Every structure is written in structure tokens, then in C-alpha cells.
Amino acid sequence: MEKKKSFNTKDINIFKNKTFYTKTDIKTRDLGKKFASVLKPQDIVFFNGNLGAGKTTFIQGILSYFGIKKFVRSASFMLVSEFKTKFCPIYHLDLYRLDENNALNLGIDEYLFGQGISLIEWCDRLKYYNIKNRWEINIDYIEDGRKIKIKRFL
């Protein structure tokens, strides 16, 4: 049987309500990966922020870390990709197409509270499921890079 990847509540501290700055694409997808490190089965991560601010880049960092090799693409057009790994399913859910309404009958549950870990970008879409226990990204473009805000909501 697979060792699961190891999980320490004292590391959420480093990510818990913290603001940081990457300057390249490379930094971004290296502060995912540092980030995945925190997660765990049924935890579900918010992303937030404008068209190209880097939200599918950071989460390419999150897969990394979990060996997920190939190249990840936005959801866009698939609105839900799935990956296996040793450790939990991971969903990358982008709801960018759909409105409120439609994300309520898309018969999402299965992803957003199962086993697995939930990447949701556009997660404005999910106002009717009232998510409170989650992980919310900020990604704005800054002047010389991007502003990444990382908190926790329990």
C-alpha cells in the first residue's frame, strides 16, 4: 500500500491567512506546490481572480507536488478534470462558463464532498452551496508579478 503524503497541522500556519508575491510563472506554480503540501482528502480550495492572473498556473504546482506529470490546462471548455494519484482524486473544477444557476444543477456534490480534493476556479458560481470550511486564493497581477493572498475559512 502507498504511504500517504505526510501532513502536519503546524504547516498550515505558513499558508493560513498570508499574503506572497512570485515574479515569473515558475515561482507561482513552485508556491502551489508548496501549498499542496497542506492539503488533504475533502478539503476544497477556492481560486479567485482575473482571466490569465495565474489561477490554472498555481494550481499546476498543486498537481506537481501530488506527481500529476503532464501539462495541466485550464477546465475551461471540460468544466471538470480528474486525476488520479496515490494519495486522494484530485478535481479541477472551472465553472468560468456556467452562472449560478447552472452550477447548481450540474450535480457537482460527488466532487465538492467526496474523498477527494476540490481546485474550483470561479468559485463565485457556487454562492448557493455556502462553502464554509475551504481554502480561498486571491491571485491579482501586480506591477512586477503577481499578489497571491492564501486563507482559511473554517
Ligand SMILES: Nc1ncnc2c1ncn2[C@@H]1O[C@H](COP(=O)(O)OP(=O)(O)OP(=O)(O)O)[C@@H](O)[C@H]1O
Second form
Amino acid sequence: MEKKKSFNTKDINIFKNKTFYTKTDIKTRDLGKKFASVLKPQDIVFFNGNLGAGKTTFIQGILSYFGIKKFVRSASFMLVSEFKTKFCPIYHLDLYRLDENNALNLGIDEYLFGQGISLIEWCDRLKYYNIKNRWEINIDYIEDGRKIKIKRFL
Ligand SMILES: Nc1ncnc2c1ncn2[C@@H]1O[C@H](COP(=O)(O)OP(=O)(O)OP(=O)(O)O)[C@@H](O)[C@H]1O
Ligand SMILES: [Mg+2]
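Please could you give me the other form, the form predicted in complex with this ligand, since above is the form predicted alone?
The next block holds the full complex; its first chain is the one shown before.
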């Protein structure tokens, strides 16, 4: 695995418990791309926000930072997409269709507690919601775009 060039603790403070406002999907993607620089293997990022809030858009930005240009959709019919990067694997989990009671049967542990970075939409479906070490990104509609709150829990 390659070491990421731009990771440093200063970057974390730019995002830790901060709120951002984006007027367009391009700005949301850019924010995701910048945020990605703080991520390291085994990190878990939970996304909260209504349908069409911009969770997948933010995730597209994260993936582009890691060199993945492939279009990522809000593919709610696909539970997990795995992306190989030079740095570490990245898992995109979209749990929209997940019945809360199924969560344990899916081998989701493999992703959450593996070597990769897990990006999880609709994490309220997950039994592990109270996982301690995580990033949480809340996206809300506002009149003029989106409000994006980023929190770090340890
Ligand atoms: N400021 C903005 N940030 C993000 N998306 C925006 C913004 N303004 C408009 N959009 C549009 O909102 C939609 C966001 O879709 P996206 O798939 O990212 O949402 P989602 O939260 O992943 O939804 P789902 O819950 O269905 O997976 C896109 O069509 C995007 O172009
Ligand atoms: Mg989505």
C-alpha cells in the first residue's frame, strides 16, 4: 500500500466539527475531494441526509481524490461497491434497502472492520450505528443549496 502524500493532522482540523455550505453539486463534489485527504485505512464515514441530499455526490468527490473517475451512482439496489485504489480499498455501502434486522447477515463486518475506508449512506439502517470511531457527514437542504456538517467522533 502506498502512503498518501498530503495527509497531515492540520487537515483534520479543517474538517473536524465544521459546517460548510455548497451552492452546487460541483461544490459538494469539491468538498468531498478535499475532505478525502484526511481519510486513512480503516476509517468509517457515515452519511446522513434525505433522498437526493447529495451523499453520493460528496462520495464521488472522495473517490476522485483517490483516482477513481468512474461514475458512482446512488445505486440503492447495489448494496456495496468496492473500489481498489493505490492507497487502500474503498467501500461504498448504500443501505437504503437494508432491513435493520438483516444488517448482521450481510458480512458487513468485513467492510467495517477491514483494511479499507468505508463510506456508508443510510447508516441508520446499521446496527453498528453507535460505532465510536467515525466521521459523520450530515447533509441538509437549505434554500440556496446544501448545508454540510462534518463531525468527528472518537
Ligand atoms: N449543492 C448541492 N450539493 C449536492 N447535490 C446537489 C446540490 N445542488 C443540487 N444537487 C443535486 O442533488 C442531487 C443529489 O443527488 P445524490 O445522488 O448525491 O443524493 P443522495 O443523498 O446520494 O441521494 P440518495 O439518498 O437517493 O442516495 C443531484 O441531482 C445533484 O445534482
Ligand atoms: Mg446516494
